[in-house]
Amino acid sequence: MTRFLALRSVYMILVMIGISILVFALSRMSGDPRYLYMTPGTRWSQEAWDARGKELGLDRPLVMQYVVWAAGAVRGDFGDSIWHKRNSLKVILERAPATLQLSGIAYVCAIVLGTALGVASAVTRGSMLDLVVRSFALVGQAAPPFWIALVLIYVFAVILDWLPTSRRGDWTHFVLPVTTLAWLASAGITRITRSALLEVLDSEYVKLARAKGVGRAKIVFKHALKNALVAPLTVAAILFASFITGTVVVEMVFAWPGLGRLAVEATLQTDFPLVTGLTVIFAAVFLLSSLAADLLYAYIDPRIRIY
């Protein structure tokens, strides 16, 4: 396991270096960074232009510019946001709690609901309940999140006038965005849990337990479910990272002041320091979640060992 962790750490560092090179290259391919700091309709003197370039390190070779930028990124210094006029990391940290709160609630709902529906569908295979659960999963995976969000707003906010449509407030403001965000994830977990549990229920040791007269509930929850949860839980480990980085549509539709909306706003404002900071942080979250998924996979199933 120690060797595995060491290798994965090296791979993660190499991947992060590759991502940082790509992000830095894209920021330079858009043109001279000094143009981003110019107010439209104004002109700079040659002395001011050269001074600004020296301040940004543009007088150095491109490789040195990357080294300086990467060294700052490691310390959390991605530069000052062009739009917010202050440190990019501080702007990201201010928006992070809103996304973490929304994603955390949606994540718990998706795991609990998806696992429960998957188990219920598997143990009642071929019944009406199984058909309803599979329909729920099919709609959740087929319908675009923005369409689900708009339908929920139209039904529960416009027609019924039960829930607010936007902004972050009390618990009523969480219902629609959490439902939208959790539906797709719970649908996927439902299908994975159902398939895995059906495979385990058809295995020989489960048939032997039935022949010995073991109760149905004990077979499902003590013998079958633990082995069937290997695949769903490893997917769930990566799911949280996808929630953190995949809330763009939900946050834009519901005007949620989180990282997804911040990424869109920074892109529209051509705020490269903020965009690069968000990209690097999102990549790090995905890599750490992938490592957690591998470790969880080995921990849950004792037949699997990673050396």
Contents of the next structure:
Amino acid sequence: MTRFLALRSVYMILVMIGISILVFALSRMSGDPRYLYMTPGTRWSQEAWDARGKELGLDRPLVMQYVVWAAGAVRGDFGDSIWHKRNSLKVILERAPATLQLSGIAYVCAIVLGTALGVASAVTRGSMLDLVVRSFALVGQAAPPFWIALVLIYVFAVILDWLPTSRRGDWTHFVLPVTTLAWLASAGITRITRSALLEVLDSEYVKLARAKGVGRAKIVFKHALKNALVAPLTVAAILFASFITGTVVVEMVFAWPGLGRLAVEATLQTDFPLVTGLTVIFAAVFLLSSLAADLLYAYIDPRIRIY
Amino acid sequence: MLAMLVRVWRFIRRYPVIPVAIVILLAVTATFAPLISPKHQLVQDLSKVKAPPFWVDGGTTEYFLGADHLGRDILSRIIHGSRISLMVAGIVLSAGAVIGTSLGILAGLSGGFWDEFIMRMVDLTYAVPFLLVALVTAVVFGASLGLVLILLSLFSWPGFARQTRGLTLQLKNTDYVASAKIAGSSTLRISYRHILPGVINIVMVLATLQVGGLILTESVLSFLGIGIPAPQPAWGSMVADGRQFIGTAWWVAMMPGFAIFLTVFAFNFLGDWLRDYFDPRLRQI
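In place of the form predicted on its own, the structure of the form predicted together with the partner chain is requested.
Then the entire complex follows, led off by the chain already shown.
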């Protein structure tokens, strides 16, 4: 297990370095960073231009520029945001709680809902309930997130006028964004839980238990579920990836003042330090969560500890 | 009569009739878009701004699904949008499938360094958060159709590479590959004569399964303003246009969104069906 952990961590650091090189290269490809700080229509004197270059470290070789940038990034310093005129990390940290709150609640809802529906539909295979659950999952997988959000807004805010459509506030502000995110995320979990449980219910040891006269509830919850939940568990960890996309879209639609919205705004304002900072931080979170998923998987299912 | 209905129902349950119908319809609208669409997709008529669809009060069949905030015919824009969506999916999948399959066969056949290298690249691609890279590149190069194609292609090959490699490893040890080797076939010949026919089925199934996801991703990019640039009628940006009028003219956002949903639904369904049909053992992919 230690060896597994060590290998995975080293690998993760290598990937992180790869991503940082990619982001750095892209940011340099956009042209001289000094242009970003210039007010359009103005000119700088040659001295001011050179001085600014020295200040930003542009007189050094590209490799050194990367090292300096990466060293800053490790300490959480991505440079000042061009739009907000403040340290990028500060701007990011101010917006983080909104996203963590929203995605945290949606994440829990998605996992609980997804497994519950998956189990319910597998146990009642072929029934009306099964059909409804499967349709729910199919719609969740096929509908674009922004469209689900808009349909919910139209029904519950425009027609029924029950819920607010945007920004943060009391619990009513959470209902629609959380529903959107949780619906999308739980669709995959539902389908995988269902097929995994159906497969286990068809296995020899379940047949044996049934032959011995074990009750149906006990078979499902005590014998089958333990094995069946391994698959959705890994998916739940990988879900983080789709959550990044999901939060960006949902925050845009519901005017939620979080990181996803910040990322899109920074993009549209060509605010480079902020975009690179967000990308690096999101990538780190993403890699850490997939590492956690692998460890969890290896811990639960010893058969895959092959490293 | 009843027996007839039962037979039709059984046929529909057994074969993906409705998804296939939707896909064929899309293929037709995408191919013949300029001939079919009732109006020009970019022409604005300011007297028809936000005209409702024909079944809503005040709607006319002239603007079948209504008009958007600039008075452009929504149906025509959806028809032309299907062109963009299918073109993106087609080009990206061809690129992804060719690159992924070639690299997968190469990795499986050669083993050693190249195998390790290619598979690590696969892992790396999976580890990169796509949307953020898309945001960064959109800042650098500006949103364009070419950029969307390149980005999506770069992220669509790993699935193909991983599956093909696994299959190649199995096929490599079959007797017919061994005999071909003894008969003096080159590695290149073995890969396209003997390995490729064995993996092509799975490549096709995988491609169908990916269409839906690709169309969704492209629509998200266009929705966020970093995909196909305006005024081209991409479905995602059409929804984005209609977003602010959801209270007064719901059809502007709802219609293109529904088109995305139907398309993705049809392709997902078809992909699932093909997978089960060709090989039920592939259920995990």
